[in-house]
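The data below hold one chain only, encoded as C-alpha cells and taken in the form predicted alone.
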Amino acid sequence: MNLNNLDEDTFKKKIKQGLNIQIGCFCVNIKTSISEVISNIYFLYSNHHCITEDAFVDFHVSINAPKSIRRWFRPQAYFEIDGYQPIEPLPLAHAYPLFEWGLNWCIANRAHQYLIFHAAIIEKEGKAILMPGVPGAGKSTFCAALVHDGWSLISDELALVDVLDGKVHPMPKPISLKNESIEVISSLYSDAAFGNIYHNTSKGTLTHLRASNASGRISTIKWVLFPRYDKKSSTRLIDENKGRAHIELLNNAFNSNVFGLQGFDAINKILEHSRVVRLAYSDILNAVKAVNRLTERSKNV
C-alpha cells in the first residue's frame, strides 16, 4: 500500500507511533511528531510503500523537538537512529532537511553491504547513468531535468553498488535542489512537485522535489557521466580517460576502505563496461538532448 492510499489523519497517527516505509532497497521505520516533517513526508514520499509492522527494518529513525525548555527558547530538532544522535541538532524550522540529511548519514555509514558513491544515478530499461558528485557541477539539477525527460530516478545523492556483480540498487528519495537550481527547474517544468522551501540552511536555500518517476529495479551502469555547468560553454560531450575516471570514482566512494581491493576491482568493472564522458553545458535542455542522443546511439551499437 502506498502512502497516498492513507488519508492524512491516519498517516499522522501512524507516523507518530513509528511507520515502516520502503525507501528503495531499505525499510525505514520513521517516527516523528513535528507537523512540518509529517506533511513533507506525506507529500514527497506519497508514491512509496508502507510496510507491515512485522517487517524487517533496516533503520529505526526519529526526528523530534525536545520536551524541555528548548521547546520555547531557540527550539531545535533532533535526529536519532536507534536512540543515537549522529549529527548535530538544527533549528526546528529546518527539521525536514535534518531528516533527509540524517537518513543519508544512516545509509552512507551503515549500509556497507554496498560500495557507496556520492553520485546521482538514473535509468531506462534497466540501463543506468552514473553521475559522480563533483562539487558545484549541478548533478542534482541535471538529474532532475533528466527525470522530467523520461528517465527514472534511482538516487540523486547515493549510488549503491553491489561489488560482486556491479549492479546498482534503488534508493529514490526526493531530489535535493539548492539556490539557483530551484528557479531553473521550476521555470522549465510546470509540473515539478516541490516540498517546502527552507532559507538560511548550511547549504543556502533548499527544497526537495518529488520524483514521480522513481525506479524500483536493480540496474546495470552503462554510462559514467561527469556533468559540469558553465554559463560560457556550448554543449559538449567528450570521452574521458578511464584512468582519471577511476580516480574520481574512488574519491567519490564513501566506503572504499571497507572493501579494499574488492572495491578497487568493482570500479574497474564498472568502467570496463561503461562509456565514460564529460559533459559541459550552459543550456540544460540542450544538454538533456545530447545525453539522450548519446544513450540512444549506444543502444544501437
Given for the second form:
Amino acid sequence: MNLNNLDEDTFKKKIKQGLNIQIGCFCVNIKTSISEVISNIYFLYSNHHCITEDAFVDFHVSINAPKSIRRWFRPQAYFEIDGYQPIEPLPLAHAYPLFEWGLNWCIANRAHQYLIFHAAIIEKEGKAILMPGVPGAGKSTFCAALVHDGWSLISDELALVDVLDGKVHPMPKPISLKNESIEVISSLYSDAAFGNIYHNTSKGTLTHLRASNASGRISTIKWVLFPRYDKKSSTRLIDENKGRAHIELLNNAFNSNVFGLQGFDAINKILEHSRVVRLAYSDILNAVKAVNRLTERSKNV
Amino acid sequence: MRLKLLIALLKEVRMSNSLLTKVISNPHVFTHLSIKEQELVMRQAEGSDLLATLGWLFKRLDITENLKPTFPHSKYEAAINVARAHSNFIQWEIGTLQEIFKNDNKPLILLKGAAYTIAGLPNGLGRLYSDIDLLVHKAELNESELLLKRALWVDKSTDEYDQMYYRKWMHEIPPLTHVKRKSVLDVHHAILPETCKHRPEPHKLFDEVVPVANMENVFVLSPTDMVLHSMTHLFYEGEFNHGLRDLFDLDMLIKHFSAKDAKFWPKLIARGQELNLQRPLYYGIRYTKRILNTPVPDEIETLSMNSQPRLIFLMDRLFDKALMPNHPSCNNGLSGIAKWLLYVRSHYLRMPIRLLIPHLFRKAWKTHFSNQTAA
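Next, give the form predicted in complex with its partner chain, keeping in mind that what was shown is the form predicted alone.
Next comes the full complex, and the chain you just saw is listed first.
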C-alpha cells in the first residue's frame, strides 16, 4: 500500500508506534512523535510503500526529543537505531535532517552486503548512470534535474553495488539539496515538490525534494559520469581514462576495505561495461540534453 | 524508591527475553521461529557483535538452507563480510609483528581474539577485533616496547596518572597505536594486575605456551591456560560490553578442547588450582552452563563448587543481567546498574582498598569533567 493511501491522522498514529516503510531494498521501521518530522515524512515519502507489521525489518530507527529538562531548555532531537545513538543529537529544529543523515548512517555502516559508493545514481529501463560525488560538484543538483527529465531515482547519495554481478540496488530517498541548488531547481521546475526548509544546519540551508519517480529498480551501470559545475564552462563531455576512473571510484567507496580484492574486481567489471565521461557545465538544462543524447546514442551498444 | 530499585535488581532476570542465547545454545531452534522472532535474534546478535558468528554457525550446521525462501540472508552475509575483512587485516598485522619479534629472537605470544584466529579455533570465525593482545616477559618489557616503537607502535597517552596507573599497578602497559594504520596493541606481562592477590605467577603461563602450526615463532597459551585466561578476563576485568560474546567464546573453546582431549576437564581443574584461579573457573563453568547450556561433566561441576562464593545468589542476579545480549529488548533499565556494580567489584578484586578508593574517585571525577567539556 502506498503511504499516501493512509490519511494523515492514521499515519500519525501509526508512526508514533513505529511504521514499516519500504525504501528500495530495505524495510525500515520508523518511530517518531515529533510532529514536524511526521508531516515532512508524510509529504516526502508519500510515493513509498508501507509494509505490514509482520515483515522482516532491516533497521529499527527512531527520532525523538528527550523527556528531560531539555524539553524546554534548548530542546534537542536524537536519532537511534535499535537503542544505539550513532550520531550526536541536534537542535530539535533540525530533527528531520538528522533523521535523513541517521538513515544514511545505517545503510553506510550496516549494509556491507553491498560495495557502497558515495554517488548519485539514476536509471532508465534498467540502465543506470553512476555519478560519484566530489563534495560541491553538484551531483545532487544534477541528479534532481535528470529525475525531472524522466530518469528514475535509485539514490542521490549511496550507490549499493552487488559485487557478484555488479548490479546496483535501489534505496530512493528524498533528494537533499543545499544552498544555491535549491533556487536553481525551484526556478527550473515549477512542479518540484520540496519539503520543509532548514536553515543554519552544518551543511548550510537544506531541503529535500520528493522524487516524482522514486521507483528505481535493480539496474546495470552503463555510464559513469563525473559532473562538475563550472560557471565559465560551456557544456562539455569528455571521455575519461578508465584507470584514473578506477582510482576515483575506489577512493569513493565507503567500504572498499570490507571487500578488498573482490571490490577492486567489481569496480573493474563496472568500468569494463560502461562508458566513462567527465561533464563540465554551467547551463544545467543544456547538460541534461547532452547526457540524454549520450545515453540515447549508446543505447544499442 | 531505593528499596524498589534494590528489589528490582534482585529479581530474576527474564531470560526468556533473550532469544539469542537460546539460539546460540541450540541453533536448530532458529528454523522454528516466526519471522519476527528471527528478526529479534538477528537484532540481539548485531548489538552483541555476534551476527557474523551466528551466520557462520548457521552455515556450518546447514541451517541457512532450511529457512523460508523470503529470509534475508544478506543480513548475516553483511556481518560476515566485515568479520572476514577484520580477520584478513589482523592476520596481516600479526605477520608484521611476527617479523619484528623474530628479528630480535623473541617469541610472539598472542592472547584472546588474535590467538583464537591465528590458532584456527572455532570462535575465531566471525569475530571482530578492536585490538591485538600480546604477552611478553616482564624483564623484557622495556626492550619489547622499544622494539615496537621502532616499528611505529607508540604509546599516545600523555596523562601522567594513567601512565603511573598502568606501569606501576597493571598487568599491561598503556595501549600502543600504530602511527600510520591506527591499529591498537595491548602489551601484557601477566593476566592479572600486580596489585591483585589472586595473580598467578606469569612464568607458569610462559612455561606452557604452544607453537602455532605454520607460523614460525608465534605462540598461544596452552588450551587450559587459554580457557582460564578467558574466564579471568570476563569475570575479573569488569567490562561487559561484550559480555555475551565473551561467554560464547568460552562455550566454543570448552566444547572444542574437551572434544579433542578426553582429559581436558580434569586438567582444567588442576591447572585452575595451580594458577590460583579457582574462582574465575567456578564462574566460567557456572555461567556457560546456566546461560548457554554448555555441557559440563557432573563431577567437574561438583569439584568447581568448592570455590563457590557465599553470595552466589547476588552474583547470579548481577551476572545474569550483565551477560544478556546488548539490546533494548533485554535491558530492563537495571543492566546498567548491574554492569556498574560488577565494574566496581572487578576493581575491588584487583586492587587493595587503600589504592582502590582514590582511584575510583579520580576516575569518576575525570569522567564527570570530560563529559562537561563535551556537552
